[in-house]
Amino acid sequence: MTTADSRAERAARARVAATRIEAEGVDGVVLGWVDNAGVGRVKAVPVRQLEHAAAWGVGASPCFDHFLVDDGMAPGGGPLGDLRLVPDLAALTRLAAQPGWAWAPVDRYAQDGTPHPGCQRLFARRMVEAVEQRGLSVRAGIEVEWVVNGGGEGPAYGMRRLIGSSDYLRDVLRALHEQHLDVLQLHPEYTTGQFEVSVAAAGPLRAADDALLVRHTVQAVSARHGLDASFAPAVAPGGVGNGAHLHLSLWRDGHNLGHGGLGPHGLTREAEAFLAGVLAELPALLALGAPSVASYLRLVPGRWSGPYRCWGLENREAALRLITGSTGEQANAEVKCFDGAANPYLAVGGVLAAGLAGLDGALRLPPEVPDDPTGSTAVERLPDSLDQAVKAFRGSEVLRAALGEELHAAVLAVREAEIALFAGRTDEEIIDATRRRY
């Protein structure tokens, strides 16, 4: 970003984008970043401007970085200062739901051209370099659950609610089929009205973009078909929430570390390590993965949302949920206890600097759980509010130095802004303010 070569080879690529864009009927590119309270925001360049923004930057403030759920701003956020929105080109998607649109990430950084440390997607990106530093990849998705305003009546994953959304989802399975997204799975979900999409694996930065591609794209087809989707992670008292479970598997020269070692469940030594470090984080990696005093409405035992600090082979109420998979590569752990509110690059990175922990301390598993912990008092809970959740991210000295102090300060700040915000509130009024913000 900062020598005139690398603004030059981006230019380049820009205008090459831009007139292969142009070409298919773009008119506007979104710029889009995830601010700390996870909420999508966006700017938008004339695809004519794709050039100039891919070498300059799109001037934004940096008073994002403290933003609320509901447009409030914590302390620390101001009138001053100026960031540059760069967008990844590598990412570049027509939106196939948005006719004459496309859209593409943003890194953001300083005017002079350095990486501003609250970028969170950039914050990503270094803890993806440090497992690559050791010779290590790792492979992420995402799932995504939402929910619609009349998405019509059945029993949970029942064909009756396929059937009555059935245009509705082909219309979802086609845009982003059209967007280059290799769908797995979709679904009708447990309760009224709600549905799951998982995507094909990839590195854990393109699995935060794909996760933010795929939601933006559900967005729009619902709004093409009269209704209104929710990611937020309560959408009706005592009833379940949106997830956004995130699966991971550590790799080393082509092998996937989940199987074929001495570990439990065939786990290599340093697959073991690496999720004995997430789990250990787990508290306080729900600052980022389950963000918002709504996540604790979700985050209730008896509803398979991971809320015990235990994991198990194939536990759906483990915060930590192995699965081996009917072939050795398919194995993966799944961080259950994470949801929508959260930044997906936030959730990802951080569970990726739990891991490497993990790895320096050579950490072991703790015994397994196999049975339903529900009602157990011999399993630990994980934190069941955000303020519980935030004294741990104060206290990781884990999270601290892989974050670093602006970002870290930033997200403590919003947190603690959004504790204030909600105290005091019923389930029903909170739910109420951020069900439509997510």
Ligand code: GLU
Given for the second form:
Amino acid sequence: MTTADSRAERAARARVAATRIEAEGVDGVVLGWVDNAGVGRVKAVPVRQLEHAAAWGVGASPCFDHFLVDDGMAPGGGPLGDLRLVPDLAALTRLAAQPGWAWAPVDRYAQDGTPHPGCQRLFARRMVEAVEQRGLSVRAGIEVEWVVNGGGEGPAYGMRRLIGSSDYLRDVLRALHEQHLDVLQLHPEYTTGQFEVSVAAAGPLRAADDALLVRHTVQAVSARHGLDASFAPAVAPGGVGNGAHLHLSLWRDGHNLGHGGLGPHGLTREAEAFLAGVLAELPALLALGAPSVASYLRLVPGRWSGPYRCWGLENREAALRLITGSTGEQANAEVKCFDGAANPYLAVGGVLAAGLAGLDGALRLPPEVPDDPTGSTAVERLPDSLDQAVKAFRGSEVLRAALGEELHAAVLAVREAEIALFAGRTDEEIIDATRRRY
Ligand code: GLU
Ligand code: MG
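Output the form predicted together with the named molecule next; the form predicted alone has already been displayed.
Full assembly next; the chain just shown is listed first.
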């Protein structure tokens, strides 16, 4: 089902879903979205209100479009107006680590039932539809890295780390599995207390929903273990950060267009054009995928965060890492420069928009960077501050047209207000102010 279904259809489906989850012990349903600052916000309803919520939506102020990471508000946000949060019941999930609770992502509509132009999830949905209109589809997956505030000492990727966090990580796996998230991998990441989990690729909207649900689930399991999980881009000055790398592949008629073609490493011309479009817009896309002032404490050379505007086969310092995989059908590209502060709907939708612009322009990729670009002056750095990324975003006609004036302006207002908020603050102060927000 989609939220585009009629009110009566949504109510009928919600009635069935509510009966089922109530029998499974659910009392409350969390209605979740992510604001332009990248912060997950929620309202909740008792399970008996789900039918009403699905039919009519739940009221929420439009001021959330201008909310900042510290709960302040950018100019443009205020006390007036109302929107309706309409849960997408296709994604309704019983929360394994929060007994008695279920969760559904929402789309945001105006009171008259028209789509809210500032809704990030509806934006992502529009971009998915634009891809489909060309007879194409995209498979996507977002890796989730996080750092917990206790334990997790030991070597990077170390068995000592996995043993030390054995029960915790088992509970993460178990909860994700119970929620029908298909985990591909889990490992202790580079720095103390850091872990990573990846789930199977899916359609882009589902991939964004999954990324959100994975984060919520990790947070809930962490809380049950007395831990606080942070998905923030930077957690310690000078240390590696948390990425939210976005993998994607382009498909037509069941074939992955990332292999068997005439482009570099077997890319078809369509896949090459799509990726070239992403690379062309990458400085502007950072305003969506690396959206915090703190993002630029992470996005520095030598941390495998992809701070160079280039692409390369299995090059983990390139912003765009090409992966051919052991079979052609596994071929995909990884946008490495994105981080855990990103609203996954904006990140995914923005990348699709850029890729479509690449297809429209039949763009070709620039020469590959096969070596480690660290320290090379020949390879362009991506913006090294939010300010620089915002300049590119302001000038991006591709992203402005795709997002629409209202959403583009709201994102700009939030970015500019957060730049002002953190002006003159030290790295430690920026990390302190953001670490527990994402
Ligand atoms: N933690 C690194 C980042 O900030 C990524 C490490 C890796 O998985 O390659 O993106
Ligand atoms: Mg990683």
